[in-house]
Structure formats: C-alpha cells, structure tokens
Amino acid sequence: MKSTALHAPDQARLQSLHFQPDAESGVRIFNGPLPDYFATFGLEPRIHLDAAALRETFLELSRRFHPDFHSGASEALRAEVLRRSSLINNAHRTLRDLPKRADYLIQLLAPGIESNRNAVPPELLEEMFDIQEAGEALKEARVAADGAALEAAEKMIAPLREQVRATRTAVEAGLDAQGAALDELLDGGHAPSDEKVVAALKGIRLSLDRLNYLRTVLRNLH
C-alpha cells in the first residue's frame, strides 16, 4: 500500500517560519530561531511528501536566501542568510530520502527509540551463514588474484546477493506502507505520545534498521 496523502509545503506557514515585516522600513527580515527540517519547507513531519513540490520550494528558498543576493547587507543579516542557507541545504538532503526522511523524523517525534544496527530481516536468517561464507570466499580471493576463486565466489554470491535484493525491496514495500499507517495516525490528530503512534515508529525504526543491514550485507557481496 502506497499513501496518496503527499503532503505539500504550506507556504503561508513558510513565509511566517522565514520572514516577518519590519514595522520601521516595510521590508521582510529574517525571524527567528531556526525551524526542524520539515517546518524550514513549511511543511508538518510526515513519511510521505510531494517530491516536486519540496524541490520547487527547495530552490525558491534557495534562490532567496543566496549570500550572493544579500552582499550589501550588514554583517549580522549576512550571517543570518548563510545560517538560513546552510539549513536549507542539509534539510533538503535529509528529506528528498525516504529512509533518510524516516530516520529524521523518529528522531524527531521520538528521540527515545533506539536503533538496533544488527536487526537481521527474519527471510534472510537461514542463509546468513552462506551470505558471511561467500562475502569471505570473495574478499579471500581477491586477496589473493585468484581468478578461479573468484569466479567460484561470484557463482556462490550470486544467487545470495539477488536474495538481498529481493529482501530489500520487500522490506522498503514494507516502510512505504508503514509510512502511509504513520500518517493517517497523525493526519487524525494522534499526538507523537499516543500508543498507537508510538508502536508506528518502533515498526519504522525496525524497517530502518534492517534496511541499513541490508546495505552492509550488500556492500560486502560486491
């Protein structure tokens, strides 16, 4: 199951979380502390997101909050832009990526929820042995130069390594939809507290956790 909630940037909400007027002059200034990742694009935190949408006010912002458009400004509002800048970028980073999106945002609603860097997916326990033995056989031969044990590696890594990759877009099918559960939960007004909400991000983190493991494990079959 996919979301069809993509939520967008509020750009009423953006303009208050960026600029406010100056009673005196009339002209915006910069306000504020700085905003969490999903408020800096206007934005409530959630899984799914319109991408175009958080690119095209990626850029706006972008483009606004350039140090080159603000050079004849004073030293303090020049700061504020690179501070403003900054921000932007590494928020965009972080939320153009679902996992890294998901990470952001348990992190966020539920800093207490710890991640498990070695949660094996259960459909890749009984060749985990065989996985280990081939990622060995293989660095072992290319150690050593050894065409034949390489091939031989390759011809038992093979089949493995597609296994790890069919388990690793179950397990992302998996977040999408646990993605989409989390949202509905919060787009119904469940406070990051609620029990329900909760055991959500504990299923997301599990899914995080043995993406990343996947990532590993993959890494060392190549």
Contents of the next structure:
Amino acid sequence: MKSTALHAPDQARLQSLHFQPDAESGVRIFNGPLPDYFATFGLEPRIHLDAAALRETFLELSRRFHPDFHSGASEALRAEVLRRSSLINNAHRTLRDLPKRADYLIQLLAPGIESNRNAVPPELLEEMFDIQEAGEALKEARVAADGAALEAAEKMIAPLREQVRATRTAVEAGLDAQGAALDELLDGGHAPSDEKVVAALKGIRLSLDRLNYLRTVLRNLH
Amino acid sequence: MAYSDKILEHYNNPRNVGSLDKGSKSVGTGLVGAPECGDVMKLQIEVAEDGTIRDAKFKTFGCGSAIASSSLATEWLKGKSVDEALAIKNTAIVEELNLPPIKIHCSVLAEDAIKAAIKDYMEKNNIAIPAELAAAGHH
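Complement to the form predicted alone: the form predicted in complex with the partner chain:
Let us now look at the entire complex, which starts with that chain.
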C-alpha cells in the first residue's frame, strides 16, 4: 500500500471529537453524535492512509477510552466510554484493511453507489463458474477418499488457483491506482457529488465486487 | 441462523441439478452472480415446440439459501409457459422458503437467473424481448 498521501491526525481535532466539555459542569462528557470512522482517528476520508499513524492513534485512543480507566465515573459517562471504545475498535478493524476501508468510504461519501451485478463483466462470471465447477471434482475426490482422483483433481486445480491469484493481484493493483486517483481528486477539493469523483467511486466499487468473486472462488478451491 | 425446513430440504435434496446443452436453440441459459457475496448461479430452461418449459436445470455455487432458491425455481419452471415463467417473482420464493431478511437477495438472484435464461432463449429464437427483460443479466 502507498503511504504518500498522509493525513496526519490533528491532535486538537481528535480532542474536540472525543472530549466535549459539558458547558454547565465543565466535566468532560461525550454526548455528541458519534464521528465517522475516519474522523474517529482525526483522518480525512481517503482510500490510502498512513498505516503506522492509524495504528499509533488507535493504540492511544484505546488506552484513553479503556473502560477500566473509567470505572469510577458516573454511569452515563461509563456508558459513553463503552460506546466510544466500541466505535474505536470497529473503526480500526474497518480502516486497517484496504477493501473494507474502500467499501466504507463509498458508503460514507456516496451511499447511492451500490454493488451492481450487471456491471461485473460476463466473462468474469463465466470464468468463476468454470473454476468453481473444477473445484467440485476436488471436493468429490476428497469425500470419496480416492487417492488417484484426488491427485488428478489437485493437478487440474493448481494452475486454476494460480490463475485466480494472478487475477486477484491484478485487481488489487488496479484498486490501488484507482484509490490514489480518487484521493488526488478529494485532496484537490472535489466534492463527493462531483462527476469525476462519482466515476472514480464507481470504478472502485466494481473492483471490490470483482475481489469478492475471486475471494469466494479461492476459498472454495482450498 | 435458523434455516426453515423447506430450505434445508432443498439444500439436502436439490432438484434438477445439472446442465442442458448450451448450444441448443431450444435451451436458454442464465448465468448471474451476487457481487456482495461472490455467489454464482447458472439456470437453464429447455422450451418445447408448444412453448412450454419441458426441462429446467441449475447449478449454484453459494450458500444454502441460494441453492434452495434456484432448486425451487427449476421445480416451478417445469410445465410453465415462457410468459408464466416471466411472472415468477422473488417474493413468492421468499414466501415459499420462508427466507430470512438477510437472504432475500438469494431469491432476487434466482429471479434474475430465470429472466436471463428466458432472455437468452428469446434472443436465440428471434423472439421480441419484452421491455422488462431488456435489463436482465448476462447469459
């Protein structure tokens, strides 16, 4: 993954997101609406981000919001701390993985862009179907515990598995480049509704869908 | 997740698994997929001279609900006219199999596969494609 487009978390921004002093009591409470996953870490919504900075901020926030450190607080505050620590965990789990992060970014910026089964090229579907069919022979040989058939099936499957892996690598590389192009548009101040941004998001959506098919096939060829 | 008895029954004893001759003029093939989960479903119909569906076969690589939905679809297709087949709605599959909400997309996939198969058959036989089929999936 590239880490050129850095959006280092801004400490002051993080503070304001996670600690909102109550006007009357002056006690720190967190009763605002929950920030989105990127904002949770003080990051701009982008496909590529600095993995090391994300991890560092995650560890810091995890410590800060660990329920054990707030055991003496009021019930309302403890509930809010729990809500925040669960948000921090979910946000980290999503953002540390490129496909999950891209999927989330699309939902965040353009919830109207959904998986479109007609957008996936028919050749890919056919390829997936044929490979799944070949994978069946492997399963049958395993169930029958037929050594010779198993060996023959393994021989047939091995190049297919390589083929799917190679396709997956190519799609991942494409996603990487698509992500960089989108980030550049967003960095340049283009709004999510901008034609160019929408086209970029749709391209990324299609790559994610293709990855889903490839992942399912690889799982079945295992 | 609790599957209904009907889903399990179709999953354990799927009807009409297999394939028909893709090259035959009387056979229509629909191949559709669910990008959300990576499932792929192939459904084929064989249409007799009198315009009724004589045979239907499917092969689905996916979850139990997707297999049950396509198995049920092939059962329903047999003996129907092409027009009657076009009227099969995913909601009927949901009802019959008692599909849970998160598995409704499996029934949508089956309906799409039926439509794609019919469209393929119509294209092969120079039958005018109805407007509602124009957008149906690949074959």
